[in-house]
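To begin, one chain is listed below as structure tokens, in the form predicted on its own.
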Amino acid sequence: MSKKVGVVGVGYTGFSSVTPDVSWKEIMFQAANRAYHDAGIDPRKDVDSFITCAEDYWEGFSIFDEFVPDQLGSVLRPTCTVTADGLYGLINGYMQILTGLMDIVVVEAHSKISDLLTYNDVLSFAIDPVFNRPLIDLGAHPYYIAGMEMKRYMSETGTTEEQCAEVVRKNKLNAMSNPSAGYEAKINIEDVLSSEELFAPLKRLDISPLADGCVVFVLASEEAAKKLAHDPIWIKGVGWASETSWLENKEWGRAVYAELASRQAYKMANITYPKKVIDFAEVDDKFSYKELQHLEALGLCRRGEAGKSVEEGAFDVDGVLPVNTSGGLLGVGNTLEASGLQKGLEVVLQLRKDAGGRKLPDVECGLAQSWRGVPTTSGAVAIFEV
């Protein structure tokens, strides 16, 4: 049985805040088009299994990999929905390619939330129902949430609202380079702080705006991936997990799921000193601090120093450890199940020397982290390398 699994195809499209031009079903079948042009492969031929990742309540009907197979060309193939976040069914891929019973894997993941009128209403329904939910039926938004996490973290950590402002100026900018990136800017910290406050202490300029768009992998077993691909990319580790669902047993100020996550995958990757091994990072930045605070779970910088180097330039793209290259969530949009997917796209691209003006030099080993995003606890770590 093959022990390694290698990523030798990626397709993707654009992301924007509304696409009304194309259905979900056309960018799905455009980046899987594409990644099966990259990858130099017949989907109705070569692929064993297809796996797509989203949520029933996103699309507005249940059992969603029943209308899958016609744009992924897996009519009559084994064909699954991972109800999670894309990163969830990366690692599905993976392990499936590891029982030895498939050799090649399709992984898509997408967001059409532009058609979505209700986004708020569905965010509250995944509230706890009997003690959370009636606060958001008088009428708070579940961002809210993420508000009094913030506020946790910064009185915990020191962290300062310049510093987190500091990560949106950052990742905006870094978008400006990324042609697929859906809310580039070049803004200072000032702008930031001055935009309207909405959820205390976040201001509206800490939040990832939501965005349209579509990621799908394929995944192959050694033995297929060296004869697909001159350089495969390796996924070396992987990890996942989930804190408790309860708003009040939660760690407020710490990101478990993400510390969780890190340790499965740097034990599996044999990986002690990450910050030694991990030559850039893509994490979760919904919201602006949670890219500080994902990186102090991660162990890529001690608790409480994060905001600090963000200031002093060590996650820009020519620091020390260059953090979400793509531009994030916060400058290519928050794609809800396809935004870690998106974050191992850019991981795959920076190793694979096609990320274009934002090319990073001399990168072997890049690490994606995701967050499924309020209300949830939940994450998951995947580590590449050349």
Contents of the next structure:
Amino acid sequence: MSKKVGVVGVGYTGFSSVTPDVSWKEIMFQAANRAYHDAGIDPRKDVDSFITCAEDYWEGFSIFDEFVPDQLGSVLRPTCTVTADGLYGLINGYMQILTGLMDIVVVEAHSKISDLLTYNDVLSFAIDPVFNRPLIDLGAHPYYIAGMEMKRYMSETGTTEEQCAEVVRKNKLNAMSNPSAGYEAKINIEDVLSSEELFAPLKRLDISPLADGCVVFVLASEEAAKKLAHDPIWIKGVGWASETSWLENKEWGRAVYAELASRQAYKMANITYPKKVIDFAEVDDKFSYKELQHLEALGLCRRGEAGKSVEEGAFDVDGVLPVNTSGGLLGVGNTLEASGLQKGLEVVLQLRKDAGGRKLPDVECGLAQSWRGVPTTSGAVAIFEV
Amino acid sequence: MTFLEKTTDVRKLRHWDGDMEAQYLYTTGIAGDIFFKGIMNGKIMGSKCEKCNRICVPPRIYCEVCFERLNEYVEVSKKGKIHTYTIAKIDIEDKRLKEPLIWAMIKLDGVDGGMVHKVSEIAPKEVKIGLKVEAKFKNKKERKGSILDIEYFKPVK
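And the form predicted in complex with the partner chain, for comparison with the form predicted on its own?
Every chain and every other molecule in the complex is listed next, the one we just looked at coming first.
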């Protein structure tokens, strides 16, 4: 049985607010071709299994998985869809290879969310129809849940709105060095603090704007990787977890799913002191406070200290733990199910010394973490190493 | 190879309009039935887990902590404390609300859980975590078996 699984190819499109020039199938075709070119493989001959990550409602039609084979090169081949974030797909591909049944597995996730004209309505379908959704009749925008989480997190940890705004400033600035990012900007925290209050304390600029884009990974067993062009980036540990779906019973101030997912991944990777081993991280920042809450959940800083650390520059590109060098979802754009793979992509590019103007010196181990967004309490973690 | 040709003239871009109509009848289940019958009678019901020594609100037939089957239903307090809240300035259509709305997670007294609901009869600036509130039910004739049979939660005076 193969003991190691490596990333041997990545392909991606740019991330942008709209992509009217291509269909959702073409955006997949584009990213897939780049990944196969990068890995030096022919999908019609060399790939044993294909995994896509998607939700029917985001795509706009039912049984979406039937429509993926053609543009990935997976017609007449083992293909399946994971109804979750891209990192869950990566983890599934990783496990397929560990079974020994597959040598090369392709994982794809994309967002063509600009095709959806009623995002708020679709998101509201994710809320319990019987016990919570009736509030929508009173006018409740589903992001009110994020406003409530932010309030509780700040109250439990003493984190301030200024510290959350600092996350936005940092990530949008990082995105200035990422040519693929869709929402780069040079702003200061006053711009964030004075942006329109939507679900107080959550403001407009605390929210990651939606983006289109596609990311494709090619994974390989150690043996198969040896025959390919690239030096692989190894997957050292993975984890995923879900809390209860009851809003009435979930933790409002803590990201328990990220605590559990990361402990599972650290254990697999034999990491006892994550702060000492993890050189940089890409963590979910669908809302500014989530980056801080997630960093604490991952054990990369003490509970209640992430806000202070971001103010001190600890998570800057030249800080002790660079966080979201890609620009995060605040700077790149929220690509929904593709956001976890976008985070994995940045970790791989950094470890390959292939991250252009935002390249981190001397990094050997990076962590990617995803969260499925409101109203969920689910997320995944993957740890990569050179 | 990916594409050799791309659209360069935006006037030639095409799209197809579509919509997905979907209607459902969501069954509320055994525990939901008891809960909403309670609501119709101005009561909030929970289900008791003997093993974990807790009362779950809203009620369910299984305990998510120990996975025991729950059989005992009890009426719980209509009063509780605000666990967290937000002041919403826009509605689901991204339109500015005339008056901000206060949404809150209310932990009801003596139980595990409570309700996510609207808070009213208080200025947004006065709302605090820990504030004591109570459910204000609609008149019995207007109740339909919905969480909206509770009009809102209001501060306990």
